[in-house]
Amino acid sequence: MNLTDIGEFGFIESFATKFDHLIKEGDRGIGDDCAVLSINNTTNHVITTDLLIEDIHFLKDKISAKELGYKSLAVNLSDIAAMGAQPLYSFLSLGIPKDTPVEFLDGFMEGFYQLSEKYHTPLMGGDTTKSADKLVINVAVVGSVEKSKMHLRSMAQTGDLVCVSGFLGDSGGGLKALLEPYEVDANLHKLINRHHQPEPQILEGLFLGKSEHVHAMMDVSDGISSDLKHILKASKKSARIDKEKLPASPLLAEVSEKQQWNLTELCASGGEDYELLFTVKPEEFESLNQEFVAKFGKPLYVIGKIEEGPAEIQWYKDGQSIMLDKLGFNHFGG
């Protein structure tokens, strides 16, 4: 058996439960956007870590050093946001090829600092080592959340609305523009920027985390078609998603029409948007949305509903059940 036979998540599932007996009561290990450590009767610390490898997660000749530093922290802060938590500290470890220009590293750290300052999240330590030939980046972030305001993937309830906090597919469009031989115009450049410099939804996560009517929550890192399945599996629920309700930005819609891209496919399976995916009690959505618009100047989007059934997504378009051709990202997926 090879890794391609089981994929990234099959590999994780093969060992995750072996450590359960070592985890103390009140803590939570593998299975959510962050690990959870109980600090006292009212507070949890949440911890996340992400690994970024050159030519796998980023193309060094396509992204600026400053953008790469910014994004390296952003993807971790997004996990903190998905728990409804406030980031506290970060840690950075780098595997650096010996011929890396110091100016590149200076730019990287400037981008990392820029986002650190924005969310008051100081860099507290880490490690550096020599890499054979590729840049390797590992970031860890610690956050804090009140126990009563933490949202887990396992909290979805039957009848909940499935919602997202913003547009989907822009980052996937940016990656498509990078990988295919397009002549990059102003609009494609904007999509590439959204891929290279995502904005973690920290304030939005704190806002949603305070609502008792918001149940499960996570971030959109691998695409709705992949990420929602984690909520369904943890909550032992099914979901109905209406493809025509997936929110696309006017920018992505315009580019998709011009380039003949499949817009709904990008919205469903494009990763690295780092919006929040969450479920909410249906009768409370309108008031929650009104407050959200008043605070952030943008709406929340309903894309479907949680139902009883196996942990699968039932895709619909114009009221008819359909198949989704492309799934979200999965390392080692065959």
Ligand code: ADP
The other form holds:
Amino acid sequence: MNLTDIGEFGFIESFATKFDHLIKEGDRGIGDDCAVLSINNTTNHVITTDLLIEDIHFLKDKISAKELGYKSLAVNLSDIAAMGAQPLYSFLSLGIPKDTPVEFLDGFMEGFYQLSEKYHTPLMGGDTTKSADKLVINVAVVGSVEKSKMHLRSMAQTGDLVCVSGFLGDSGGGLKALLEPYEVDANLHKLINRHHQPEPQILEGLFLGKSEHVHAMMDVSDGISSDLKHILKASKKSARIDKEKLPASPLLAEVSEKQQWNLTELCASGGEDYELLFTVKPEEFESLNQEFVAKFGKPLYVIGKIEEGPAEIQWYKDGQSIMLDKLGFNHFGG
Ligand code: ADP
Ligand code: MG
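Alt. form predicted together with this ligand, vs. the form predicted alone above:
What follows is the entire complex, opening with the chain shown before.
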């Protein structure tokens, strides 16, 4: 058997519980967007780490050094946002091929600094080594959250609405524009920008985290068709998702029509949008949304509902059950 038979998540599951007995009460290990460390009766620290490898997560000739530095931190801050937490510190480790221009590294650090400054998250340490021929980037971020305001993937309740904090699919569209030989016009450029400079939903996560009516929460890194399943598995629930409710930006809708892209597939499985995916008590959605619009100038989107049943997504179109074949991103398949 090799890794493609069990996939990324099969591999993680194969060792995750082995460490459970070493984890002290109040802490949480593998399985959520961040690990949780209880530091006192009222506060948790949360920790996340993500790895980006050249030619797997980015193409050095397509992304600028500054964008790469920005994105490396952004994808980690997104996991902090997913817990409803405030970022505190970051750590950066780099494996660098020896022919890398110093100008590239300066640009990378400038992008990393720009986002650090925006969310008051100082870089506190890391490691730098030589790499054979690919650039390897590992970032870790520590955050802090009041215990009562922390949101786990396991908190979804039957009857909850399933919501997202913004448009889905733009980043996937940007990736398509990068990988296929399109002539990049202004619209494709905007989508590529969404792929290269995702905005971590830190303030939105803190706002949603404060509400006792928001239950499960995570960030959308692999596409909701894959990510929502993590909430369903952790919460032991099922979900009904209405295909026509997946929020596509007018920009993506326009480009998809022109290029004949499958808009639903991009919204469901595109990945790397780094919006928040969460569940909320249905009676409380309207007032939550009104407050959200007043604060952030954009709405929340309801895409479906949590139900009792197996941890699977049931897809609907115009009230009819349908099949969606494209799954979210899972390294190694499985
Ligand atoms: P995210 O997309 O939110 O970063 P992942 O899907 O990458 O989360 O990972 C799922 C869970 O598995 C997380 O809790 C993560 O910390 C854990 N995990 C992933 N890879 C490893 C590993 N090699 N060792 C320990 N835990 C891991
Ligand atoms: Mg995540």
